[in-house]
Amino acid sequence: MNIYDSNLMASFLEEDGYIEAQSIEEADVIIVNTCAVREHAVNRVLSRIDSLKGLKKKYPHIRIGVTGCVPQHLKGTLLEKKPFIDFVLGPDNLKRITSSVKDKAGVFVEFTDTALYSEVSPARGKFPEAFVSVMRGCNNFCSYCVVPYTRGKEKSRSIENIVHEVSKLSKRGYKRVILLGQNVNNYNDRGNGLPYLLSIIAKIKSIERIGFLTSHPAYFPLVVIDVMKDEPKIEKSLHLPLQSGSSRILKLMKRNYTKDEYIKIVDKIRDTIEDVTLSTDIVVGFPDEKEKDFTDTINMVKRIGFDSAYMFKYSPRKSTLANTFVDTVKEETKKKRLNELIRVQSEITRNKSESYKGKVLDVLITGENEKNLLESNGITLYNKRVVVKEKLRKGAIVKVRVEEVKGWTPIGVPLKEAIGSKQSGESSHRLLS
């Protein structure tokens, strides 16, 4: 969503005439898009702002905006304590970017409707992939999330907006979309849900392969599982947040499952999908997370055996409910625990990762590899990226047979001509930096 945001400003400040710095000292205007999901990504756009400080003193023409999350966050004391900065926008003000730019200082933080930007068609970059927000905030307050508090109520848009939209995109020649959405399950568009906007968005001509993020477990609508078993578009690959292993502490995050509820989820997802993948994001070191609250989670990733984990020690956050529970875990202990549970899933993820040895993959081709220009990047259609040991193009699928594994990442050769709709030219789009 914060790359999604960040093309959206860039779309707004190009239409106002802006073109891209080819870097930052040439730059009239700098802008920092921000994450507040976690101290540590706080902790990192504070110094990155810091360093910024030194050019303005230079330049002092120079306009420096910070946006997105942590000023959201932080109100106004983001602008009291680094003066230098001339204006700082939330979540729900971005529009004000291009007034903001040119003269308009000051702090614009509140939350109005939970702003949908449903005018603007942001996507630019990665061809032939793009990110396409269906709907914005989060109504779900888990204790230790202040994304309700930075993201504001959830809001959808309509189905015909999106459409709209992606078939934009198909004309500019884009084959995969990905549909984003702080809890994606609760999309709603008067009374049809994400089952009904997947199926639609599928109708749409040349879009090869569709995604979405995030699922919450607790609010998964299971029929969408029979609609991505059915459409060929549609990814065989999910990301279903577990956070923890221990239905006690799920009770405390206020998650609303318990570990045997979100099992019966992936068991039934299992059952109906061959060869799934799945994705998660798991904290350790809540407050209170006692040593068999922690057992249960490590059993958990074994019982599950993920394809990939984001893994995190927890970090209190201001405003959030857990933030007033007693932390006695200590840190020590957490980082004992994240590095244990890092481990176990990293073996779990190199066993999996070796098992596509000599399977053949349909392979959307998305780019060259940076590492050796003679070679492409791709992706399956369960979302795995692979390396394929010949220049191609963007946009085509390819039937490609894995020969080796370096690392986590499958690497093959192609068996024969691109497979799958026909690739349009690469548009050229000029951003913002």
Ligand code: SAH
Contents of the next structure:
Amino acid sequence: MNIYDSNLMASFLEEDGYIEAQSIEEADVIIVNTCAVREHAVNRVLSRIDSLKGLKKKYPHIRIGVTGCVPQHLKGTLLEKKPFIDFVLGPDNLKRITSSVKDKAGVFVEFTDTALYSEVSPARGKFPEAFVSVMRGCNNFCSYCVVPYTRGKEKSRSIENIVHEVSKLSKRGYKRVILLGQNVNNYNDRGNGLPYLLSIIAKIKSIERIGFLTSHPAYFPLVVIDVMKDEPKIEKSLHLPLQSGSSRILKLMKRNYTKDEYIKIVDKIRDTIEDVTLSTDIVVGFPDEKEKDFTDTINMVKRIGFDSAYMFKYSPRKSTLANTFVDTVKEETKKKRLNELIRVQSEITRNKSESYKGKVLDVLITGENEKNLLESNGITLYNKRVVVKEKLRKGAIVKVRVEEVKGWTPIGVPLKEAIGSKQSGESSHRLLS
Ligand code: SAH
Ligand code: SF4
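In place of the form predicted alone, the structure of the form predicted together with the ligand is requested.
Zooming out: every chain and molecule, the one shown earlier first.
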């Protein structure tokens, strides 16, 4: 979502005649777009901001802005503490970027119901993949999470507007879009929900892959599984944050589902979509997480067998309900649990990756492999990143036979024939070699 917001601001500035600087020393305007979801992220941002102080002293004309969730959370105190910053904008005020970089310095952090940025669609991304925000904000108030306080109330973009943006991407040859929202299952444009949105986006010519995240298990319409199965362009992969494998902790987290309800969704999706891949988010060390709760999480991770997981240590956040709970779990225990969870999940991810050996996959080529420029990176319909041992055109979809697995990455060779070959401009699927 932050990458999307950065693209949004870049689009606003480009429309106003600005061009992207090639290095930070060359820039007249420096914007730090921020995330406040964990303390660690905030600390990194604050030290990044401090590193700009010297530059401002050397070149007093440059303007420095801090945008996104950190200033929204800290409000005016950020400017008081760091007077070399010229302006701060919360996530609902990004449109002010063009005036703020000129003269309207200050603090803009009020929420509005209308900041959907529908009038300017960024239609940018790392070709041939692009994020497309379909909604903003969150109404869920999970007890540990700061997002509802920093991004405000949930609001959906209109289907027409989203289609307009995706069509623009498609005309530029983009092949993969990832629809974004804090909880895409609540997408609602005049009564039309996520399944309808997905079916409409799937009709857009030359978009070959459609992903969506994040799905909240408590609000997961099972009909989405049927749409995923029936529509060939929709990725057979689901990001379904579990957060904890203990129903007691899930209740304290205010997640509104139990461990068994989560398992039911997973069973249904696995019964319906062959080889579907699953990823998740997990938080360990939540206040009052007992050894038994943690064991429940480990058992659940083993039971489900996620293809990948983002795993975090609980980080207390100001304004949230959990911040009022007594945090009984020692830092040392949190670290130990996180390490243990990472160890268990890494083993599962490695085994899953190994199982790709010998398989033939349809791979969308996403770019060159930075480690070996004669190879390409790609992604499957099942959201698995792979390396292809040949330099191929970005945006091509090729059949690849996996020969080996290094770390968690399947590595393969292309079969002779490319699939789905349309050949014009950026959208060409032609193999380079
Ligand atoms: N809307 C998404 C998540 C957005 S935040 C969802 O509901 O799944 C991304 C992830 O950060 C969360 O899924 C959670 O695992 C983690 N997270 C959020 N707040 C946190 C906190 N206070 N401490 C540690 N991890 C946190
Ligand atoms: Fe945070 Fe919960 Fe909203 Fe996700 S659904 S952004 S975890 S409050």
